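Single chain ahead, written as structure tokens, the form predicted on its own.
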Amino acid sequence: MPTGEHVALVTGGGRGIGEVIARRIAREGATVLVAARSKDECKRVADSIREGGGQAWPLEIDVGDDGSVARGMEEARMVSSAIGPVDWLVNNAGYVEMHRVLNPKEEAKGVYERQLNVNFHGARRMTEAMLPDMAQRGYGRVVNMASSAGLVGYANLTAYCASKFALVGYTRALAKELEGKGVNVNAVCPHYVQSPMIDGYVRSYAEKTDKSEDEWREYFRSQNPGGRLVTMEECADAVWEALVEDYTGRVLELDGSGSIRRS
């Protein structure tokens, strides 16, 4: 099928990562729904990628609440009668909160509630609402974007790594359930990305300790196998590889060193 007939939805594509995927998915000439909380960056998002010559239209959806999926999926359908239907999701809307299990706060407790409702039930929220359709029509891909968090753990973040080992496992398990059946599911895992998410850690941490902002950029530098942080625009494309081609239930590892690692 010509990537010009097909339809994404990209949650999470307000801004930062799911930003960058959404305008190389439309670049490929692909039509997008940018999906998000807030219908404000998504407006942004889709009306830049329409001034670009792209096709794009905004998408208010809380990936983390039963009644918005409803109601996005259902103005997703209206219009899909008018572009075609959604043959690829990007679930990228993700939400991470440190905390430490020996010393909590009391602003931590539902840490592992909130991480997991976002982080894996939000991506198996619009999966299953859009699986049938796909699965009716005998084609779809659905990437999830997780997370090295879904690989390997780090301390102060065991609630982050537990929603992405679960998103992993999910993304493994759903694809072999689906074999034969035309949709396939992927996962891309990314280790420390340069991205308004690692902007914030920075900011917040050399405020918080004696450290320059800088000592903690490369402290995140350092953290990853490949010597330097992910770039968005690699994680957008390890996206697109997962949804042009043909295989299923494999894991795209991306740590800094420029290469993808397959698994």
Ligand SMILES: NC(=O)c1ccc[n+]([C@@H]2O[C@H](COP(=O)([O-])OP(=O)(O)OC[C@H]3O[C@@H](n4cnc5c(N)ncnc54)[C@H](OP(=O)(O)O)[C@@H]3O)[C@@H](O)[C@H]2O)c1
The other form holds:
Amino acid sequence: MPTGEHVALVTGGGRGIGEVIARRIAREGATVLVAARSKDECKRVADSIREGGGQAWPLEIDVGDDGSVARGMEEARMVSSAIGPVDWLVNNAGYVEMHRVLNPKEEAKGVYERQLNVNFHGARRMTEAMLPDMAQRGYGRVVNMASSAGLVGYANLTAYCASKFALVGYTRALAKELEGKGVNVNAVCPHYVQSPMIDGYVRSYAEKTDKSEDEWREYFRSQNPGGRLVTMEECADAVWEALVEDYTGRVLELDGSGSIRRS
Ligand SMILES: NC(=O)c1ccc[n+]([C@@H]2O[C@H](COP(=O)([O-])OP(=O)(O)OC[C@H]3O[C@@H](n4cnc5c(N)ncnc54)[C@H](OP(=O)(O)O)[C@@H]3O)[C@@H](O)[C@H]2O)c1
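Mind pulling up the form predicted together with this ligand next to the form predicted on its own we just looked at?
First the chain shown before, then all remaining chains and molecules of the complex.
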């Protein structure tokens, strides 16, 4: 099937890594539904893709909320009736809450429920909403944006790690269950990425500690086995590979070395 006939839905497409993924997919000629809670951000990305000659629509979805996913799917189906069915799903929406297991702050109450609800159940909800149609057509691609936090542990990120480990496990198991049905499910696991999310951490840690922004940036770089931050374009390249290559149940790890470890 030519790339131009595919329709992708990218959650968390309004900014950061998801925006770069949405732009990459549109540049390759496919149509993109840019989904997140902030419709203005999705609209900005979709408008700019269209201004560049691509095809894109904004879609308001909170992946952490069943009702919002149902409403978003309804809207996606209306758009689909004009442009074709969504056959590529990129579950990129996610966020991080840091907390300490010992001496947790009051605001850390419910952190596991919140992190799992968006980072794992959000991807599961979206996948379950789209799988029946994909399976019926005998073709579909699901790419889950997990993290190195789905492969190794990080201190002060137990809830985030639990949510991303869950997403990697779900990816591997679902891929096995769907074997032979034409629906591939894979995960991308970047280590720290040069992204607005990391810029935010660098600023906030520098304000709260006696280390400078440069020192914090160097700290994040040094945590990556490849010695540098992963770029958002590398994340988009890995997602693109998982969409167009015919394999399933794989994890694509990006560690800042410039290469992809596939397992
Ligand atoms: N940055 C890194 O170093 C890094 C490393 C490894 C993995 N990742 C993963 O990569 C993904 C993107 O991260 P990023 O750095 O690009 O973060 P970001 O800049 O904060 O973007 C996150 C995106 O997800 C959306 N989102 C968050 N909660 C949502 C919800 N409940 N429903 C729908 N959309 C939601 C946000 O939009 P709204 O707030 O408008 O909803 C935004 O578009 C995440 O899954 C993250 O865990 C990031």
